[in-house]
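Take a look at this one chain, the form predicted on its own, written out in structure tokens.
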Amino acid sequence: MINYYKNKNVLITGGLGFIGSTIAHRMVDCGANVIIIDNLNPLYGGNLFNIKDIANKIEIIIDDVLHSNKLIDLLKKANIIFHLAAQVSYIDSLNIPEMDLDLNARSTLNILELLRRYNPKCRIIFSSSRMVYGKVEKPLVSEDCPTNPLSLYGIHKLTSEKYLLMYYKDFGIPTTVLRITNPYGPRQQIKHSKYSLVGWFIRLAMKGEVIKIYGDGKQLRDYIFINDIVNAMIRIAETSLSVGEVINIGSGTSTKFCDMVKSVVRIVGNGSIEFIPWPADYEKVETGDIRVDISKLKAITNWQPEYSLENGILKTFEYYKTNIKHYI
């Protein structure tokens, strides 16, 4: 891994965010030349504190990936792009449809078109979402399951997926699409519940507040810790077997929502739980149970998740005990 990335030019869009900044730390450890571009819009989670330990080892550009006049030069010299710049809330997407379209679809098309012109051999890894599946009928969701997103967020993520696969097929740009399940862990904003419910609930529990669960809380979710996500993404970027592929990234284990909340309260040692009725019309965006098939990821990369949900919650809680003031 270290030899593969040493001296390579790695561009991370949205690199001051949760996943991007964690990748940046790993890339620095691997000897890569790291450039981050991030617009630092407070809605999306970019945070300079996330890279405080490596700020003098990387290049940081505060700019909009869709409109930056520096983007062509960045793309010309990049060997690998981790494209993470995004609007991250499927709930907000309905209220900001054009902004969501810009950040979750148009930005991808812009990058691909510039790569086609100036650097078609550049490797690009795109973070999509399990939200592209929508409500699923099969008990286990593999990459060939039908996609039917219920939100504009999911629709625009799926649009980016189509762009990436077309530019690979038609122009040979080596792209990979990653459908990430429910990510959580250190460096994730916990200003509100729209980034990560695990992180948000840790914050509520730390304050001794009530965590409210809609319905019976028995819906299944696949929660995956940030270190496991980044390990998978780094391995995927290394191998040609992932080029032109759509790959699920999850823990491979689904947990009842209420059990996740109970784990948070138990590990934090504070807070309480209250079950409340579902809000009106919430079923329009509720995806139901999710069990994600990660056999393709394992086969391509020989990757295995290392963190259980309990261990991941503990690591996240320990991080916020010291650093919470930077994330609220």
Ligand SMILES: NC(=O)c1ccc[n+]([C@@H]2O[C@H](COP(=O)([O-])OP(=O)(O)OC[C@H]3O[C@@H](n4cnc5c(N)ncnc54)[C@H](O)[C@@H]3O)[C@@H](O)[C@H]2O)c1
The other form holds:
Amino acid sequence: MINYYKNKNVLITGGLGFIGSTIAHRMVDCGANVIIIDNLNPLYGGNLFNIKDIANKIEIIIDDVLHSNKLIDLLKKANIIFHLAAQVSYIDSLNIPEMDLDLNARSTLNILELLRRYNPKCRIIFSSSRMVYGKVEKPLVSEDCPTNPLSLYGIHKLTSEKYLLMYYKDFGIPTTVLRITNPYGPRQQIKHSKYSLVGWFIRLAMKGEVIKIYGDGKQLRDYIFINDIVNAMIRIAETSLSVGEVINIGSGTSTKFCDMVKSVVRIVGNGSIEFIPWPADYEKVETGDIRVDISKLKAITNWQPEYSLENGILKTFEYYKTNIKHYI
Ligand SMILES: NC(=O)c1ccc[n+]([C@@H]2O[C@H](COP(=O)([O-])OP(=O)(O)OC[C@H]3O[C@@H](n4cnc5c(N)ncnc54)[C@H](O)[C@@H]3O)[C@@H](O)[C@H]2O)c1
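Okay, that was the form predicted on its own. Show me the form predicted together with the ligand next.
Entire complex below, previous chain first.
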């Protein structure tokens, strides 16, 4: 299915951000007509530097996906939508409840309603999060595990998921929900610690700073490198087997948090580690050990992760060595 995307109109909401811009590069390589809508809100990860190599090959609309008067036209002509525009911090979501609702739930409903009216055959892929599971009962989490989100971010992502599944069931819109674990890699903003601790710690280590680990750092996480995520998303969008489905995207392996930090310090060759007690507001939303079951993803797409955590950290470090000034 190499040419599946050739000449297809691919709309990426939030396409100037970390995941969206990486998809945009791959879509250009596949010969798709790429359109990005992104409002470049400085609080989030949108960054024109992310698409500098493909800027003359794609259409970029700097606008708010919630209020753009171009949205109907964009949706009418789209064959595939990657709906990624979001506020991504689960910690921040507790301080900006209504904005989080708007970005992480209402924007999805708005797009689905417009698709129902104007373009019901359009394929839509939505980036949800492992955060919808909340505190898990057993570390290996499959898609049918209970969802008990601990943050408004998780609740609003779950709400979007339900809209997408309902619009598939009731109106036949080909939707897919992706529950992504802990992504990291080049093009991710590292202005603060709220998006990716891997990226943030690489930044701290590069500056020779102390990296603080809450508690004993033994909690398990499933870190996934951006190229592996995008490979999975591209395969998911081109198969009808994923329509109407919720699919986990993770690396399939889990790593102790403290081991991830040790790898960062070793690969960067700088920085140090200190263990400190959990701050109360973080402990409240701590999900415990997690490793997502990716057997559904593999069965549907034949996808396999290609990057170990060590390789991914090395690639990320190499990217920031040259480009860090654009991400801080
Ligand atoms: N980074 C993570 O840890 C993670 C984990 C799981 C799922 N996800 C999901 O993946 C998606 C992409 O995340 P990312 O890591 O690339 O984040 P990012 O911040 O790099 O990208 C999000 C993009 O959305 C844009 N955006 C925000 N509000 C907008 C609006 N109203 N109108 C138009 N554009 C708007 C931002 O400018 C930014 O470019 C999000 O839906 C996020 O919830 C991210």
